[in-house]
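The chain below stands alone and is given as structure tokens, in the form predicted on its own.
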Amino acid sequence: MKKTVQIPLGSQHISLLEPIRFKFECENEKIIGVDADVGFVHRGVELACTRKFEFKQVGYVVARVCGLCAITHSLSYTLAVEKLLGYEANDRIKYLRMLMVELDRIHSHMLCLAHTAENAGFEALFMQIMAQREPVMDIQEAISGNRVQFDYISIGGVNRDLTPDLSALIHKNLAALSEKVDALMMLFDTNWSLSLKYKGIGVLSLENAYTYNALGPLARAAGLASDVRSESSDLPYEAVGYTMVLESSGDIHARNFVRLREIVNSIAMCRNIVDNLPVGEIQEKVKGKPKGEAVVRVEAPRGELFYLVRGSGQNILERVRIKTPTFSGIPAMMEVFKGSQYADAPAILASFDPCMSCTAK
């Protein structure tokens, strides 16, 4: 006998701690409908961007918006002013930006992979990823100075130089952590737990992946070639050995396999910055005060970060808008649970490496 209740997960729960609940419609252990509640948190950020703040301050407002993605959020308003004021960096600061937004695309990942591990029982591997992203962690703050709001882009350069001693650094850690990933992906593609039997389950297909404007990680597993890498002319990623990784089975497993090699990719991109880096200032005198409108996109660890900037010419600006790649994720992350069973739930939940807090802006 069919029996159909209602479940909620989140937002106060163990495989879920975001300011979201998800309210699963279940036919005994099936899901059969699902409604998302994003209402929980609102931070007033973008508010404060155009009512406290003057727009040199801005950028590091923003960064708190999210801790695992903080130098993204800096860059992509640091970019729109930018366009606004007429200004466009040289190579060389082009280059530290995307090295730090490639290191923080490995440790997010890495969060990522370790909570998949810590849902599937792996609680010593969790461990074991976590202690293995410290070292990003090291270079980041040895870079910028701080461990999670690092303070490092600014309008017009960045706010710090790489020196010989920081380049050594990057290259030792990040060699050691290519080995301990080349180790983590046998892991993951021959582990039956860990990975193996979550092929076939929160499966999203290529065409729902068009369907819902999926994007990021979840896109990308699903075979749907979509990374503002390839697009945008911000930043010079094809000069330093961007690749797009694309899977195609749109499940858990080939969700942790982007990520995985997108770690690989990145890294090998982090030590072509460092060993090329072009000759030039860290910093350059921008004048003038942000007229017009402005709109950047970014790819963040998690896809699209969308932002629009609007000024009058005067030092508060009169709208920032920020869309995160999370919320502009939940209709396709919705479609996915429907047909899955209950108990998968809370694997395809960090398959979707949800960041709900900085959509709460």
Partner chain sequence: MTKIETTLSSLLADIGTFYDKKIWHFLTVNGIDLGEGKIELQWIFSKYGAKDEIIIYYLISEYETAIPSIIGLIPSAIMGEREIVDMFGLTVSGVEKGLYLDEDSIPHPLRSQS
Second form
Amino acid sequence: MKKTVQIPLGSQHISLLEPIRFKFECENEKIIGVDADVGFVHRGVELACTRKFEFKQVGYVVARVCGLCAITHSLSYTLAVEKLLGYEANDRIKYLRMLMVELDRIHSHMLCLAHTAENAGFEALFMQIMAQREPVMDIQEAISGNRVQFDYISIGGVNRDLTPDLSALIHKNLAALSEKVDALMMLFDTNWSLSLKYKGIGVLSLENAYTYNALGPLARAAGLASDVRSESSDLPYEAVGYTMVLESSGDIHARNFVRLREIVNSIAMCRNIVDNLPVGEIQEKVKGKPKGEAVVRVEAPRGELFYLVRGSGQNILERVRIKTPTFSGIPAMMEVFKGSQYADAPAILASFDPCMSCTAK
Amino acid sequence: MTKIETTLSSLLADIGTFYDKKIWHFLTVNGIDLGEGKIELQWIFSKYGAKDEIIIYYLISEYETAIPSIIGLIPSAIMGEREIVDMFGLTVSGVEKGLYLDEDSIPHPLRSQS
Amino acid sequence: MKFFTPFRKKSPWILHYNAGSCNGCDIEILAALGPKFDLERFGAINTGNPKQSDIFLVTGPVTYRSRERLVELYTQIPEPKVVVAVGSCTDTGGVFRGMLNVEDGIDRYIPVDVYIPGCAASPQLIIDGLVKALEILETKSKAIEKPFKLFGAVQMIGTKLSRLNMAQRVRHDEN
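The structure above corresponds to the form predicted on its own; please give the structure of the form predicted in complex with its partner chain next.
Whole complex next, starting from this chain.
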């Protein structure tokens, strides 16, 4: 007699921001098998990049692959095209780009923390973290003019400069945020009811992290030292005080803590960047058409983002390959579900910070 | 970025001897349409802890030829292989269609429609 | 059911569905529900159940795989109901217009009452749109609203949608 029962989650569900459908094979409350359908938001961006848009426009199109990590998409594409054009940006441009990427990482990590709390049943904590996230959104709006999807990066530079007023605003808001994050770390570490939902739940072992090529916070929470910020020389991350954050237990608690400590690190980097901003132009003329093949890796909030761009000296590119973090993280995620309780599934899912619009493009 | 050419028959042996899961991070499988029924396939790896070290195994194949699957060696390759099956209409042994496209979508959109 | 009308106006429940958007509008909806913009002061709360909802917030240009879900969710919401399209791509297709797997806006499938522009739509605009939607909700009656018929080559999906006989197939030349 069949002893298992199939329970679906999605594609529309209160705990999901985006459509994804899971089919859990459950034995009583325990999940023993997972099947996922991730293609709900496939729009065909890769095709449009090589048929419809010219290479100067594509940077703004690929930003629409994902709203949360839009800046890393346009950054990786821009870096790839700049490599093909034989142009290297000056230090001021690099620093301003890093500043926006790190601000984006802070707000994305905070959203993930809030969402995990909501899915684990802590509605008040969700509201609290969402409120504390707003100062970062204010900074982004002040710098770029939009809260999300800010199209800040263009080929050959960035679109807006950092004025002294903005520097003061950044320092003020980040100082407030820094205190809140310290309090949050204390809360996540010591609160008993949070520990019931977070500690020891949804464990990814180091061995499995290697086998399934886990990446981003998911891998670093399991102790796998993989961060593109230390593996790529496109942006000078060492110069602004980057340190890798590693945890070892691999559960939801560890993933939350990786995110919290990365926020602390990102705040420090943002302050360094604002204080030590080099002098220079923010927009330089880049001539020519992309020819050849270039690969770029950038650490998005969810892990490694990979772009392969091939051009043939025309306005229209030959191939834009987008490999997004969640896309290659899905086998590892499915592995984590096996053996955990069905009631924990929404919290585990949110703790991966999955981005379906990235996955399906 | 290093590019190493391989062939369909030696692909599994090449990647099997090369790949060590504690040293190499498997990125993805990639396909590039070359026109006239030809496609370049790439298997992309990067090294943990090393700066800018990317290795691409590539081969040039035709759309009709079946491609061996590397899921046995690298389980996480399943996503990339399902994607090239959908987007290029290739046959990869043991990999099914339907990651992104529905029945009424344009079939194999990234293949050049000549 | 005059008795329930004032309550509905004071506590409209929201159903949110992502039909292929880039996430930008979705996180702005979350931010609007959060403490700073506080959409909940209008009595709105985010619910996952279409059968208890009054306002349908949709983001995204409708991808092929989400068509069926979109129409299903719409028909499950009891009348009177209001549809709010959040974001440029939901209104017209936006940057995704004419892309491979995309249907160029939700008003091909369901009647839309409020269009909110912006990529991404800001929380202020979302609040504005929701207040507008509340005004429209007051004027609506219990008359059944049907989704538009499905377009084009979706026979496969059409046969699955039996409720209200809504999925009569339309030939290409009619649209």
